[in-house]
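Read the single chain below, which is given as structure tokens and is the form predicted alone.
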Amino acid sequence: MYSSFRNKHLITTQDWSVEEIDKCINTAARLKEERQLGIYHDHILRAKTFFMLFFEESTRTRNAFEAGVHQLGGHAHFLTPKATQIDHGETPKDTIKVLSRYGEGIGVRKTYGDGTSYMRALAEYSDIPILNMQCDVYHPTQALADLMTIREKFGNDFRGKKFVISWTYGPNYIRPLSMPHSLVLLMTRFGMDVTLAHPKEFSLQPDILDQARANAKAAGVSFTTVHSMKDAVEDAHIVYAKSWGPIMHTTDEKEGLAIIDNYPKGWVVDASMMARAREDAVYMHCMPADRDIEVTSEVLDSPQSVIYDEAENRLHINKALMALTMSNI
């Protein structure tokens, strides 16, 4: 059942096939429904191992996958550069091939910096696969777990379903772009039609925004980009709204900030701001949510909002990854 996953790596979701997304998110799904009846999965990765490689800390991902492996009958280790030898240089081949001996799987975590070409790098030379838990580019499953939160509120059938991925003012740091070019890219290859808003510095990059364009023209729906927020809510089914950093714009921290804060208005997400969005809207957030800054509690506390079927979902669609990639099934 599983034998065309295994050892297949996961860095983008561009790299695997609608089907193969179907199948990860259905699997996910009975996944999710057997835990609820009470069956268990102990036996699907039963004494495997799974390496957690962690370049920052984290809540939902660490916490998903580690709660998983365990649901699945493996064990987790987790990793950081100081507590290994890659902190003293060793080479992603030589750190890949050892653990390639001793376990099944790897995920890493590597949002600043190089860490898309890092994980290529230990893919090009892995034996196991390699699942992007973030990176400076992409987040996969963090999207995919949207997407399958999606599907639990709307169904199969996304036609029609206008999904809006807009910035909102997050001071104080720099965040990665990794999240809003995973949605621009898994949401336009479902049949969503994809509005993409920011202030005109936060552009996403090029090279992403391309992509996007060739999945709705593929897919046959709409991409388009506006710099309101209030314009693109407006009928929206899906409000994705979280914050990012205007890293295409300039690499200096000082500036970038400078130009966040020029923002605060007009790009918080509010009562009055969902109010524009259809009635059956959801709101979206990958969290952690800066409550009262980039959204209203009114809202994230709202009958509206799905942030916690989200953050639960990234356990079923981790546990499916791990299921797929890593069995002998």
Given for the second form:
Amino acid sequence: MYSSFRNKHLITTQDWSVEEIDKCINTAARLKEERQLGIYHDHILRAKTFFMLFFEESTRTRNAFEAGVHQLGGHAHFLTPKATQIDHGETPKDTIKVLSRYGEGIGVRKTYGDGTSYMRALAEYSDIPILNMQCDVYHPTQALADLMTIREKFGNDFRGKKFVISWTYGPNYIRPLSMPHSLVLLMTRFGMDVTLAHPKEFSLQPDILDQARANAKAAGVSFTTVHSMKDAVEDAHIVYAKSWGPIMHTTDEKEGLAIIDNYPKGWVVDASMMARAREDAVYMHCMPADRDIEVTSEVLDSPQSVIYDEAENRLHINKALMALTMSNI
Ligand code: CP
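Switching forms now, from the form predicted alone to the form predicted in complex with phosphoric acid mono(formamide)ester (CP), please provide the structure.
Complete assembly follows, chain above in first position.
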């Protein structure tokens, strides 16, 4: 049960109950529908400020939060370590104590290194909600938008739905584990049968796998790991396929990129791969996608692809999160 969301942090969806996540998605759906009907919501966060602290670049996350707070009547401050005293070593405690005096909420993206512990250090001293805009371990706002998208496509009853999260070949750079982590954690809690597929060097963190197994057990669903994309996608309802780095295997970037290069075959999503899934299956990717490397344009631009719906739902989920945690609605 939930009583109030005011000032509630979101570092991982594991910190929120199923009921709280339901409320968040229902609020997002309502904001989305009402905006489509021409109903404005600029009273909800009128004259309120949301800080956005980015240690790395972003297209979707930044713009969905910035547009979202504007639509709710508030204002966003775009911050980077260099634009603040963080680069000179100002502590998380001093940073957040000061920002808490100026505004009502903050989102933080710190995808590499100590992202999670930095956010937890902020949360310890914060008087305002900390929303994780992606760290080294979690990307909760993307996973929530993905769950909202799945609900739009398949309805509320996820029982018997096969959700596949598969690694893809992605040679350009080492991507974090935050997306596969967040997906196995969230989809197992919502009654889907989850299959994780990756070559052996691309395992996820053991503690996250343990949590996902516990979630699946509690929900009475399956959580399976396989080492073949082809096997994984068989009869899938949802094919979510993207690249991540062999981070649990090596922290050496050069070695990591060489390992990725071993797997161009059998780890790219094309039309023949999607044909193994159900006829009504959807293809998902959080974006940015490496077109014609991870996944063919034929699949990305096909009617089965819901990538732009996912990206749009980032806006509605972020609005719901800010509305719930920064006001008394
Ligand atoms: N999916 C996602 O987080 O996109 P950005 O990196 O562009 O924010």
